[in-house]
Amino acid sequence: MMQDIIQMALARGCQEAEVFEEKLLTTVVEYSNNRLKKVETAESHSVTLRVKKEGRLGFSTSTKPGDGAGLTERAIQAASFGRLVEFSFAAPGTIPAVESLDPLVEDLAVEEMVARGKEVVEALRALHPAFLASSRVAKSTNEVTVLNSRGLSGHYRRTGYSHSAGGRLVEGQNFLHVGEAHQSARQEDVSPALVEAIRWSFEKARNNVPLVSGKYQVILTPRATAAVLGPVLASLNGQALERGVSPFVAKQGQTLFDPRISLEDDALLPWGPGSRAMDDEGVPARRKPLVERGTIRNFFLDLATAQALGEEPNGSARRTAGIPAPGPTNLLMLPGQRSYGEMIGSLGQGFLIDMLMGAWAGNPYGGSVSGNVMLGYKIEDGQVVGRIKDTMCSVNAFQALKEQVVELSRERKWESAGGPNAPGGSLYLPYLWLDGVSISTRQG
């Protein structure tokens, strides 16, 4: 059917067409508020159609079985409006192999996936009991094929495996939320060490402590370093330099931040949980540094967005509804070489930084992060002494991590990328330390 429809759009007179399938099919187990939700299985296919007519861009895409008459004339008549392009779609590379698809994932039980759900819902309630828990486990499998007309055939399969957990607790005014999350390629039970993380934080939060607005030395958790990022990732997107927005255009080669840090993008980590055999234009994946040592080496680049800026794709190419935009996959930030407990116990006084909550209004190629602190502890003389509320922390990402970085931990933890221009893929980051971060609070 893919190569059928690559023909009937040449034989309407495109120069190049491409055909972009892909099957989804996930279960779910969630629990919400002490209860089972939800069991469900949901299965997806879509086939996507870019076609180049007379130098434009034309796009269509559908759900619907032996659609694709439909859909090339709806791709045709798109392309009379569509953008002006120079590129042409992907050639034929050599697609390497990932480990990627974990056989465990395809054939673990839902009755499996219920009983974790519940192991960790109901370890939660033991904490106190007016405790809501909630828990997510889930699975999928994803199986992606891209054709083109110049012979390009790729085609792979990926598995997923993820459990989320937390909870929340009211007390009279004081609103708790807790949680902690897990995702791979791989299938791995995880629920002692969900329930373990997540006890740590409710009892070191239940205490509530004063605390005084000014600068401080902060140790951001890898979620609350996610968000410290996502300036830098929008910045390192080739949509944002095509558009000379970026803070990164013509700067290349130069060093803007401290030497301590360094990001790379692995699409082929095994068992990453963003590990593919090939972008979703069908350019080979690829392992590549971005920041290195602090200097800008390369950044996401898709193929329109690689012809504009006179460079070469590199597989960063993702697709949004059907449409490709360059992002992370698995994105390595590399990790310092002291514990994170080593770190907290070094601190004299400061803040440990979990959850931030709106740090990415505004303008993020101005590198402004500030955010109100859903999760945040206090920490004296080394020890964590209690949460602390009604609280913004405010840091602008470039000079933080330029000028302001104290150490990086040598544990890493997967979270989610987000922010601006940064659509999908996954972080594999430290514990981050840095110095003269604003505190601000109605406490004074």
Second form
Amino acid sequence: MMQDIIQMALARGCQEAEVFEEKLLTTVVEYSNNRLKKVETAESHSVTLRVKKEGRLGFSTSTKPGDGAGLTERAIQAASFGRLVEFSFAAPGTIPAVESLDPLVEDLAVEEMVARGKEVVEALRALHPAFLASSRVAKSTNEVTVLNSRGLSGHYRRTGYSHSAGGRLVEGQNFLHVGEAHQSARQEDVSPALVEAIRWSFEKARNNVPLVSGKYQVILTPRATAAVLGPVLASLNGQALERGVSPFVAKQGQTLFDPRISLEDDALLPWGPGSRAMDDEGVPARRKPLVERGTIRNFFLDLATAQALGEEPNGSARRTAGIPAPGPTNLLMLPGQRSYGEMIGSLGQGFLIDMLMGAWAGNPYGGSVSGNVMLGYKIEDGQVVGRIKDTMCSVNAFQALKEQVVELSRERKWESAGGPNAPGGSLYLPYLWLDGVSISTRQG
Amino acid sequence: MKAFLTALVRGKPVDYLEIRLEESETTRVEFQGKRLENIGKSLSYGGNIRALVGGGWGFVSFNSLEGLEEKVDLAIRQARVAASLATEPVRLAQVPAVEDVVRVRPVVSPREINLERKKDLLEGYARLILNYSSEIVSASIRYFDKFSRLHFANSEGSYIEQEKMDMGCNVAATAAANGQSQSAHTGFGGSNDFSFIVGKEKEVEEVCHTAISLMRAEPIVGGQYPVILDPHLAGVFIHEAFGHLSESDGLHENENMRKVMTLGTRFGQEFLNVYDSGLDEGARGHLVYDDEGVRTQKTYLIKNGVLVGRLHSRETAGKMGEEPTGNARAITYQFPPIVRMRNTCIEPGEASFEDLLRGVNLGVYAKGAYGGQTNGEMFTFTAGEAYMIRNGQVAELVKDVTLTGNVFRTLKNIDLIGRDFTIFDSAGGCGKGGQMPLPVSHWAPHVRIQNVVIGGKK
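Switching from the form predicted alone: structure of the form predicted together with its partner chain?
The complete assembly is shown below, putting the previous chain first.
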């Protein structure tokens, strides 16, 4: 049927045609305020057609079953004003095998998801009589097909499993939010680990401690590290290079960061939450170094940006509302040697920053990352002594990763890139110790 | 359709059942860098069924209308699973059953404007940006218009057909030189008139000017300042800092939060008045019925500085023994409705801009917003552009200005409200519970706040 759409487009005079089809089945069990609130199932099926006609690109996407003719009509109409493109849709290639389909996810019963969610909520409720716990267990099966008029016919199925949990305690006008999340292509009961991590945060944050504005030694948790990497990932995006807004224009091969900073994108990582066999334009997925010991090596490229920059596409296309754009799959930051516990122990005076609110806002290409410390702790003599509040943490990401790196931990955690402008994908990141980090707080 | 949907939700063994179908057509035109990036029209079609049994909800969303009876059964089965662990039933606040048909009444409909005209208009702005100066390296223009038709039926006999229209356009210019880059942006939006994006040359040129000026601006020195917010940023502020706190799904099951938000509590000075309304035609937050079929209204949240109301779905209103306000909204058929804002406004005061500046020896004048976020107690947002105020005068442009604070303290620190209430819609949207971007509006005048913490590297 998808082939018919391609044939229909070619019969209407298109030079090339490409169909992207996605089927998604998601089941979610959600607890909030200590209670099981809802069980959800979402089935979705979308088809996107891109055509090239008289050198111009047109696209349309539809979730209406049997809308092939309408889709073709709208894509051709759009192509009459579309952008002139020189690239062709992806050539057929060898699609690698990736471990990303766990049959146990598909077989996982709703009752078991309910039980896992319950276990966490029950344990968290015990933290404090007024603590309101939440827990969300989700599973998904994603089926993607890309076909084009060059004979490409790629298809894969992948599974996803996630369990996030946390909660909040309100005492007077003092609010405390804590939370942890787990994601993988494989299902696994991680309830005890989630509870343990949340309990640690909760207990350390019960007591608010004062601080003075200044420049400090700071350890960022993997979640806060994700916020600091925001400008770097935005600037490694082929679109930012093509538009000339990335500070990495013409910097390939140059060392812009501390030699301990290495970033790679690995779509082939077994059971990674972002693992997949091909990208959303049908280009085979791969592992690629982005920053190697501080040196810029590769960018995220889809067909259009690769052509514009005179490079080969590298399997980075991701679609939002049908439109492809380059972005990460599994973004891995190489770890350090010591445990983060040892790092905290040897930090002396400083802060452990976990959740930064609003740090995504602003112009990413300038590197400014500034957020309210929604969850952060003061460290004195190598001990976490309490929670800090009413505080902004500000760094320039480019400068920090070049001049302020002290150490990276050997532990890593999976995080999602934060904020509405995030490029998607999953990030596997260590704890990051920086010096000279600006901390501003209220006076008096 | 009516007979089919009403029959489907009637007589099932549930406490409540609803079905929502949605068909929408979205046109997007996007210029990026130096050229047209995307142009196209897309169709979204789908629906959902939401069932309530005892204290549990089941929710099923789909694209295909085939096998709807089985989907109803699945939603009910899921609700029963959820109900099996529930400690108390959910009681929805009573609302009258409604039968209505709501059509959009556009001044100039974007559906009457052909794709070529839209492309030409936006291309004009892109060219204006790229030709403004050699320092400008990139233009970004993202335009969309969306027309939706919704069908809603519930087990209480309501049946509503409702059309909605939403439009937005974000315009950004980026200047770059010597490895440094700076962007400035503005946005426009509306719900009933394509003219919202016509004749914006002056605003587009101002964006270019700001981007270039930011290249020479110094980062702000972090600290605590008196801050004057322009109407756009004041709108984002009231949305983030107070609007989200008024959403009752954060209160209804949280005893301690209910104490914080006890009606009659003083939140600001005598002259602070805040409301949220679905009634403003032309606003992106304009809404006749919410996604539970409840008629919207103008809901006062703060009157004369005192908390007088909050935003409800039927579930939160039922739990708290208050009236539903028509704030249950879902971004698309793929999501259940949750409590959301519509058009959240600060009513005008009496101060002129000169009054606001008077007495500020060292402060910040912050305009426009890149975005903001809140956790209820703390808020943060990043200004689009900001100037120092020195000795009561607007002085030099500064960059990297992120404001933060405690919601309760900051509302009390509002010490002057301007008389220049400004009707303005941006192209962004509100995000909550994974539902982003929902069209909302926030109209406000200039506002002055004392003792705002601003982050800064210096």
